[in-house]
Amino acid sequence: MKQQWLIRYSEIFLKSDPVRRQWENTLIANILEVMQGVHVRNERGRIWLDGDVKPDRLKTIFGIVSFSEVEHIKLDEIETALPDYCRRHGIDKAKTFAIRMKRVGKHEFTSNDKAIEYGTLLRSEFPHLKVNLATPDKEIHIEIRADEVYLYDSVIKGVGGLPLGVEGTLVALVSGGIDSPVAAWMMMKRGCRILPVFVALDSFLDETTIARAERVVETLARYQPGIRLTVINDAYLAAAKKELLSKHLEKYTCIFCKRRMYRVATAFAHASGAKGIVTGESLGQVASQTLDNLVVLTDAASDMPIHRPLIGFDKEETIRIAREIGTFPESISPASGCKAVPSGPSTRAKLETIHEIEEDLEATKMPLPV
């Protein structure tokens, strides 16, 4: 008997055979990265690992939707083999089982063949033991390929999505708190790599805030191996703010700072080769995040694709996924916060209006600190 690691992916095993085997191939080298030394070996459908697994990395690693610890033989061996592995798993400690076969390959007898047989030389070697298919109190999976045979009684839920990388990169405008970490996190799930970008204004952010970000992007750090926050200073808002308080147009202060944020991502993806940008916005959260201020965001001010992962979920799905993903704590540690944000902000900026009063702004001639 041979302890192993069964992994299993799902969306990968949809692809054609040259995606297939391009996708496994970035699955295992994540594994790899996080686990070195491991022993990897595959068929279609299916990952072995050997060695030294950690399980909990496994459930950081995205593509993986489940593993099990499984014990390894022959298919001649199972009659004396299954007994003990069922023993030493508790099943005398049941009252019910049922069998779950699977078979891949081609043999004499069907699966339900089998799961008859199995069942019987179990009840044979523990007579208290009833049939229960559908609520049983212990599940015995047998794996049949070709004449190996896996037995475990236990999956695990991995964290699924799709191998890390193989959708390319994208730039994430992370500010720290709940809800960009989660975007960010959400497009990792999709194959993406992250490069998360926090824009610093100058006189209107401190360190506190800078830190939380960098404290988040860390945690993220479990899923993305080596992922790092680029800080980049910048000095516009505080000459467009002192500009848009001489015109008593205060209330767009947030609007023209987004629409910033949006074109120094730009410089950086541009410059990075990734593919696009990612944020945390969801709609109407907050007065730049209205529709119509939506539509005014991004109008010229980007021409990469905005990924907005977080656009149709309410708060409490989104610190849901914090939770579960280790960003919440960080996210809603103590921080100052942007000390910017106007009394009144504008929830339906016009984009002429918008337009307008760029133009007149000497602030917006400053180059990009990219």
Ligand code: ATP
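The term rigid core refers to the most C-alpha atoms you can superpose between the two forms while keeping them within 1.5 Å. Residue numbers count along the first chain shown, from 1. Quantities reported herein were computed from a predicted structural model and do not represent experimental measurements. Compared with the form predicted in complex with the named molecule:
- Remark: with the core as the superposition reference, the CA shift of residue 104 between the two forms reaches 2 Å or more.
- Superposition of the core reveals a Cα shift of 2 Å or more for residue 298 between the two forms.
- Comparing the forms between the two forms, the C-alpha position of residue 218 differs by less than 2 angstroms, with the core used for superposition.
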Given for the second form:
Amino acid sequence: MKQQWLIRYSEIFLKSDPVRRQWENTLIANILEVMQGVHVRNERGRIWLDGDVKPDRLKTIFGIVSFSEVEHIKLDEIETALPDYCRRHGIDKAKTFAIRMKRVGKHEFTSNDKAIEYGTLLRSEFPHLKVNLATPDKEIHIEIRADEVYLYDSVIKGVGGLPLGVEGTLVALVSGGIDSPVAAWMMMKRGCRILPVFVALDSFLDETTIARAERVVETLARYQPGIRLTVINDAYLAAAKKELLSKHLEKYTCIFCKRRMYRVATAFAHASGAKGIVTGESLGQVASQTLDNLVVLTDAASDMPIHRPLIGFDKEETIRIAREIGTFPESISPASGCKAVPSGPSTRAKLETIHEIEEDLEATKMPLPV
Ligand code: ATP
Ligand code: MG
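Take the protein just shown as the form predicted alone and give its structure as the form predicted in complex with the named molecule.
Whole complex next, starting from this chain.
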């Protein structure tokens, strides 16, 4: 008898052979990064692990759909090994059970023959048990592959998605609020390694906000080991705000702040070889996040693709994910808000108006801090 973990992954199957191999190798490397000393075997579309496996860590590795702790025996051992396995796995506590058979390879019997045979065997060993195929207390999975047999009693759900890194790198604008860490996580789940960036435009956001963003990013390290927040300081906002005030255009402060933030992120993305930017905006959530504004505020300031995975989410949906992935408690921890927000900020500006103002804004000429 040999104890192992069976790792199941999906979507990778849909790929051509070279891509599939590359993605499998990335998944294996990601597993080994967090579980050194584990022995890995990749066989016919499944990954097997043995050694010091940490099941809780498997739950945070993208690309893993589900996993099971499995006992490996030979087909001719099953009559003694199966009751023994069931005894060690709490069959006494169950009143009802079901056998879930799977069979691969050429055999002289059908799956159904074997399900009946093993069901009868278990009922004679454990007379209190009844069969219930719909809602059993205990499921016993038996997989027969040629003359190898795999026994397991639970299928633990993984996080799914694609192996981290297979799609390349994205810069994530992370404020530390509820939305942006969830947005970054969603792109991680689709295979993007994330470079989280906090833009500190002068002293309008203080240390408490930066510290909160750092703590939030640390909670994402379970999903992307070693992830670290880059804080980029930029003196632009103080200069721009002063100019806008003197021109009685202070209502546009937030628009110019956002455009600058996107420019900083874009420069950082180019410098770090990232393929785009991810933000936590969702349509209509705050007044500045209308379909028109998203273009005026942001897209028109960047030549990089901007990804907004939360665009169609209700706040409740985002909060549900934030709780699930563990960023929520830090995201709602106290931090002081932005002190540069004017009273009555403009949320409806035409791109031409913004371009005209920006052309005369001396602060626009300040070099980007990246
Ligand atoms: P969040 O919950 O992510 O803070 P929000 O709903 O509060 O978002 P905004 O404040 O309008 O919305 O910010 C929109 C997006 O801009 C954020 O989701 C984030 O991606 C980015 N962002 C805002 N402030 C910063 C910052 N100081 N540094 C980096 N990114 C930021
Ligand atoms: Mg915010």
